[in-house]
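First, one chain by itself: the form predicted alone, in C-alpha cells.
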Amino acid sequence: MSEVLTFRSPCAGALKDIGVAATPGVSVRERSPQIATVIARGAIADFAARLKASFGVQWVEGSKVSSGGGLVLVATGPRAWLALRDAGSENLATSLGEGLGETAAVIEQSSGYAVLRIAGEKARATFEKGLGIDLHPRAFAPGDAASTSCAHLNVVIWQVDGAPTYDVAVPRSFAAAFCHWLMESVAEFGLKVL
C-alpha cells in the first residue's frame, strides 16, 4: 500500500490573527509562487538580451526587482536572482532554462522558501524590530531588493508598491522561527492573516 503525499505549507499553524483593532496596522498572506535561483554565466549583456526575448522582462541594474510578464527576478548578489511566477502548468525552472540557454544555471527552489506578503500601515514599523537594513522611502522603494537577515535569520526582501507592501522569502527550514518573530512584532499593531 502507498502513501499519497500532499504539500504542507511551512507557516501551517504558525500565523493567526492578533488584536481586536477593526483595521489591523499589518496583514500577511502566504503566497505559493513557483520559485528558481538564477545565476547569470558569460557577459551580463547576453543575459540581458535573453531575458529580455525569451520572458518580455527587462533586467534592472543592482539590488532591484526586474519583472514583467508575470515573472519576478529579484537581485539576491552579483549575477544572481531568485525568480518567481505564479504556479501554472509549465515548470518555472525549466522554461528559464530553455528561454536564458548557456547565458544561465538555473536551479528549481520552489519546495525551499516560504514567501510571505505582509502589508499596512504598521508593516515598516514591524520590520524595524528585526531587520538588518532601512526600510524608509528615501533609502527603500517600491522595486528595491535585497538579501539580508531578520531576527538573525535569513530573508530576501523586496518592495512590491507604496503602500507598503513587501514579499519575503525565508528558507523553509527558517519559516516557523519567522513567523514567531513575526507573530511577537506585530503584536502591538494587529494582524490580519489574510
Partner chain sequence: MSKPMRLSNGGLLDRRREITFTFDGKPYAGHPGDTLASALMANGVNLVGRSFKYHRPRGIFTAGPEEPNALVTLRNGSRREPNTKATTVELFDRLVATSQNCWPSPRLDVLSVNQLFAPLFVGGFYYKTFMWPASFWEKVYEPAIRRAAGLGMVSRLPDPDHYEHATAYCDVLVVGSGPAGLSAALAAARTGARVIICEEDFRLGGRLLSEPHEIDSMPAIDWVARVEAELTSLPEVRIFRRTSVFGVYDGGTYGALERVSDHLPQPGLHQPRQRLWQIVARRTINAMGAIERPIVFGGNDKPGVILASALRTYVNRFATAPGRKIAFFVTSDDGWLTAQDVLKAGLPIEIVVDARAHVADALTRPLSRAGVRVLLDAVVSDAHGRPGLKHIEVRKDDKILQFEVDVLAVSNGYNPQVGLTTHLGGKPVWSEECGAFVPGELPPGMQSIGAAAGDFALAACLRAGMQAGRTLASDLGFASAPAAVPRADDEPCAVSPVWYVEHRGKAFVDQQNDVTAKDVAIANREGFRAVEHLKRYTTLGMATEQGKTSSVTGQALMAHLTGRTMHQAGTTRFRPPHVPVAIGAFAGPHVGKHFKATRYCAGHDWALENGATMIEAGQWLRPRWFTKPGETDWFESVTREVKTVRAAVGICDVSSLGKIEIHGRDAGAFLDRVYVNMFSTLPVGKARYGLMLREDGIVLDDGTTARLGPEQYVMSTTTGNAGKVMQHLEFCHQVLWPELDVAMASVTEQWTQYAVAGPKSRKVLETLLGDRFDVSNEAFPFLACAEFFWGDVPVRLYRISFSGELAYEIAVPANYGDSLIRALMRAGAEFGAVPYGSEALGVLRIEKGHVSVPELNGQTTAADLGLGKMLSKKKDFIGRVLAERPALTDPDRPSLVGFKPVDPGQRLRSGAHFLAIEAAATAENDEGYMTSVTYSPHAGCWVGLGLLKHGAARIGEYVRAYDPVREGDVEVEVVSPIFVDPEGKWLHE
Contents of the next structure:
Amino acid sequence: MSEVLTFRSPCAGALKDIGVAATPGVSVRERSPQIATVIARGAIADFAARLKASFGVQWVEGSKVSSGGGLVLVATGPRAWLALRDAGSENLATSLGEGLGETAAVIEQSSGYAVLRIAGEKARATFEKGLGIDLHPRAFAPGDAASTSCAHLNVVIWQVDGAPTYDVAVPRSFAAAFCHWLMESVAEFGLKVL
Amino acid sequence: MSKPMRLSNGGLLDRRREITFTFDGKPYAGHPGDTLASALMANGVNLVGRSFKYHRPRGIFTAGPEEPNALVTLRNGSRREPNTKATTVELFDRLVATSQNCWPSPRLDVLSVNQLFAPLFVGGFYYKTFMWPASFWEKVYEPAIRRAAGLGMVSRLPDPDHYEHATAYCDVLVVGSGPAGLSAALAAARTGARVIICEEDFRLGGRLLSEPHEIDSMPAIDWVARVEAELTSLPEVRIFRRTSVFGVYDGGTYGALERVSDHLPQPGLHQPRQRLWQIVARRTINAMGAIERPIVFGGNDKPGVILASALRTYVNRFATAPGRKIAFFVTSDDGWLTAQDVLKAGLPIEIVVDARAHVADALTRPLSRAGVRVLLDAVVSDAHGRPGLKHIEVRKDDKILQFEVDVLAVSNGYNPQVGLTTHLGGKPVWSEECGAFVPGELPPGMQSIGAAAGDFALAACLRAGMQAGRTLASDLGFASAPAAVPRADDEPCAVSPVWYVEHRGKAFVDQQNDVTAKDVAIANREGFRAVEHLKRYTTLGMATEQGKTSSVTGQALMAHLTGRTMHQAGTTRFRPPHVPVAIGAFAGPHVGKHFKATRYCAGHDWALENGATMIEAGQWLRPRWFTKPGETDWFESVTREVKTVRAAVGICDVSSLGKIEIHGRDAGAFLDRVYVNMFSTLPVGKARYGLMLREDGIVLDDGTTARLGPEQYVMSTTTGNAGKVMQHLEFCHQVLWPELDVAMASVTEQWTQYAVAGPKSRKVLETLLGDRFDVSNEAFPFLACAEFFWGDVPVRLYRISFSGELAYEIAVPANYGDSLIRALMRAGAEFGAVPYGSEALGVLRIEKGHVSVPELNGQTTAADLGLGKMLSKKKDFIGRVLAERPALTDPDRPSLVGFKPVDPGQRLRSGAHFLAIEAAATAENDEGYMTSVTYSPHAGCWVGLGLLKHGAARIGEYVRAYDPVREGDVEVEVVSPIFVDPEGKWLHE
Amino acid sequence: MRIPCPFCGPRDVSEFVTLGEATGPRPDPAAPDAAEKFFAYAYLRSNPAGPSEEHWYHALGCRSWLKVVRDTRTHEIESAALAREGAR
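Could the form predicted in complex with the partner chain be shown next, to go alongside the form predicted alone?
In what comes next, the whole complex appears, and the chain from above leads the way.
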C-alpha cells in the first residue's frame, strides 16, 4: 500500500482576519518549525561548549534565547530549552542529538507545539489581556524568553525584534483555545493573518 | 426640555448638547457631564427610591460612590442592573432607570406600611423573631422577607456583554486624581518612572472639580487640565478613567475595575463592558481622598438632607441643587466654605447652624453680611416633611426654633478613605487632631497622602503629592530635579464632630441598611458591643456602600454608649472589594464553554465527521461512541463497537493518555524508584505495565512504560493524572534525587496514538505498514515496542492491550495524526474495522478486569487491586515503607473482585455497597462497594468490578449490592474480575 | 501573592502549585526506624505562625520545584530557591 502521511498544522483553519481598523494593529503567522526539547544532563558549561562547537551558537544564561545559524534555543527552565529550526532536509532532533552528545537529552517535539509569530504595535496591548508577565521594553526585550501562562494556558513566549515581534509556543492540544483567546483579545485592534 | 433646578450658569457641562433619558418611564433631559443623580436633581426629581427595610422615601445624599440611598435599576432586558448608584452613573443618551424597592412608585409605596411595624424591625430582629418553628424559616419567613425587604431585582437573563481580564505593571500606582493624586502622579511621571493613575470618575480632578480654588494663580480646573495634558504627553504614564481600585493583594498586586462601556447605551464593536485589571505596582500612592460624615438627628434621612460636600459638587460641578430654601447644619469649617459657594451661585440660604460656639469671623462674615441667619452653639434636632424635607427644628439654649427649608446640608468633618490601607490587615488609628481614623500600618509599598491621610488642606495636599511622587520614584532609582510645588492656599478645615443629637424622630446611622441610633443602643444593651459584632447584629455598614457614610458614626455611637474612646472602639476590618464588582467581571472571558480551555486531539475533526459523540475527559474532548446510520441510542452503538472489537477489529484514539519521555544513564534506576516494579531490567524494545504509589503507600497511577533505547523510556499515564504524575516525577528528580542522570519531558502533545484492537488488528497493521515494519507475532510479540520511519515521519508501535484482545498502539507525530486515522480506517475497511470510543473502551477493560480511574481512587493499595505481587522486595521505591503499615496490609481491607447479578436481567450500579445477604443495611455491616459496572456483551449480562472485604477468598459467594440512593438492592455473585480470556491467550496470538 | 522564581523572576501565585511544608530529607528506607521516620515525613507538619519552609512547583512556568520561605502571617516571601540546588 502506498499511503503517505500528510501534514496538518495545529492552527489549521483557526485564525481569521479581523478588520475594524484600516491597518490592523496585530499580525499573526503560524510557523511550522522543527522543534525539540533539549535538557542538559551534566554541567551546563559542557552543554554550552558543545552547543558552540557543534552549532556555533553562543549560550546565553537565564530565561533567554540563544541563537545562531538558523537554530534557536529558547530557555524554558534552568536546564531546559525548546530548540527550533525551520523545516529542512536535516532532522533537528537527530542533528541536535549528534551535536550535543552526552551533554543533553534531546526529545522530538515538532508536533508538540503550535508556534505563532505575533507582531505589531498592538501586540503588547493584546498580550496584556492574557499574559501575567510584563512585556514593557524595560522588562522584556528582544532575546528575552518566558515560560508562563496566557489566559490559563501554558505558553512559551520570546521576543524576536523591537517591532515588537513575539514568537509564542502553545501546547498543540491548546492551539484552538489559544487562537480563540487571541481572536477575542485582538478584535478591537484588528488582526491580519499572514 | 425644561430643567427647573438647573442653574443658569456654571458647571462642567456641555450645555450645547442635550441627552434624553427616562426615570420610572418619564422622559427627562440632561447634558454630557451630568451623572444620573445630577440630571435628576436638575429636573427637580429628589425622591428616587425607598429604603431597604422601612420603605422610607429617600433622596440623593451624596455625589459619589459612597451613596447609600439613590440606588436605581439601570437599563432593561438582559442588561438590567440593579442597585446602581445614581451618583456614579454617567448620563448617556436613552438611559433608562427605574426606582427600586417601591411599588407602584417612590411617592406612593404600598409597603411603606412597614414603617408602622418599625418596632419589629430593630437590630437583631431576624435572629429573634423568626426562630420557630424551624420549617417556617425556609417556607414562610424567608420568602416573605425577601419580597418585602431588599434591593433591586436581577434580570435573570444571560449577560449579553463581554468582560475582559488584563494585567498591567507600573513603578508607581496612583489611586485618585484629586490635588494630591495629580501632583504625585506628575512628580513621579517626570522622573521617567512608569506611572498608572486610576480615577473612578470620568474626569480627573477629584474635589477640584467641585471646589473653586486657585492653583498657581489659575482656576483649579485649568490647573487640572494643564496637568492632565502633561501626563498625557509622557510616554510612560497611563491614565485609567472610570477605574476603581477595589482591592490590595499580596506582593504589590491591586485589583481594579475599568468601566469601559458603562457610560454607553451598549458596548461598541469588540469592546468589553468592563475590564478587570490586575495591576502590579512597585509603589502605590493612595490619594483616594475623604468622605464627609453625616450627623445623627431625627429624620436625617429625609429627601433634601444632603452632605454639604455633595451639595457643593452639585452646585459647582453640575449647576444644580436639590431645593431653593437651603439650611446648613455643620460642625466644620468646610461646611461654611460650601455655604459660601452656594451663596455665590445665587441660591438662597435660610440659616447656617454650627454646633461649635466659636467659628472664625472670616467664615461667618460673608454669610451674615448677605443676610443669612447664623446660629452658633446650636444643633438641628429633627427634620420633618413627607415625602421630602419641609422644615427643621433647631435647638439653641434649650429653645426649639422652626425653619421652613427644603434642603439641609450636613457637614461633620471627613473620614479619610482608609479602606484600601486595611486589606492586608493594617488597622486605622484614631487621630484626635483630624477627628478621624487615619491609616495605620500600610500595605508594603503604599503611602497614603492628602485627605486620605487626614491632610485636608489644599496646599498641604499638593505639597504631599509632589513630595511623595518624587520620593517613591527616587526609591526605585528614578531621579529628577525638585520642581516647584504648585501654589495654593490652605483653606481652614477645623472640625469638632458631633455624632449624635438628642431627637424625637427616627435617626439613622446607616441609611442603606435602615440602622437607627436606637438599633445601636439595642446592640449595646444586648452585649454586641465590639464593632464587628455591632456590624453583624445590626447590619450596619453592609451592602453596596459598605459603611462609607455610616461605619465611623456607628462606632462613635457605640464608643459613647460604652464609655470607650474612638481608639479603643476601633474600626471593622475592610475587605476587598472596596466598591461592588460584578461577578461577570471576575469571570471575565472564561464563561460558557470557555470556562476551562478545551484540549483537542489531532483526530477530532475526523471523529466528528464519523458520527462521534464527544465527552470531556479532564480538559480533553474524546469520542465517547460513534453513531452509525440507523442506530438510535448510545447503548446500541457501544455494544456494536465492543462486539466488533472482540470479533474483528476496532480503532480507538488514546492520544490523551499522558506520555512522558525519560532519558539518561539513570533512567532505569529512576523508574525503579518511582514504580513498585522493576524497569532497569526491561530489555530495549519491550514494554511493561507499571504501578506507582504515593509516598503514603496509596496507588497514584498506572500505565505502560516502554524502553525504546538503552537510555530512553516512554511512560504512559492515565488521561486525568498526566499532569500530576509529571509533577511527581519532577519532584522525585529535582528534590529527592538530583544526582541521578535523568531528563524528562511530556510528549503527550507530540504523539497522536491509536489503539488497534481485536483478532484482526494484525491484518490491519500489515495492510497499513506493508513492508515498512514486520508486525508478525514472531518479529513483534506481545509487549514489544519499536520506533521506525514512514518516509520522514517517525512511527512508534507498541504491542500492548487494554481491551484484552490482540492489540497494538500506533503513534505518529500529531501533525500527522489526522492523516494516520484516515489511513488506518482505509487499511481496516476490508477487515470490518470500526472506530470505538471511551464507553466501549470502558466496557472492554471491565470485561478484562483491568483497573482504571474508579479503582485508582486515592484510597486503594496495590494489594486492594490484586496487584500486591508487583511490589518488588529487591529495592526501595516511593511508598514502599508506608505501604507496609498495618492498616494498609490489613487482610480485612476490601479487595478487587468481579460481580454478576444472580438474576441476569438485573442492572448493576457503581457506588452500590456490599452487604451480606441477610445483613441489615447499616454502616457497620458495610463490606465494600462497586467501583465499575457495564453491560457485558460477552457475558450477556451486567458485570461489575468492586472492592469487597476478603474478596479474593469469596469467589462463588453471594452478597447484596445495596444502593439506597437509586433504590437498588441486587443479589450478586462474587466472581473473578476477569470476565474474558482469563488465561490471556488472545494477547499472545 | 507573587513568588520570585529564581529562574523566571517574580510571578503571580496562580502559576504555582504548593505541596506544603518541606519536611525533607526523605528518610533512609533501610533504617531500623524507617516506619516512624516516614510517618513523620509524610504526615507531621509544624505549621508555624511565621516563616515556613515550603515546596512550590512552578507548574505554569519553568517547572522547577522551589524551596520557598513564606511568612504564614503576612504572605511575605523571604526567599525562593531551586530545590535541586539545596537538595535533600
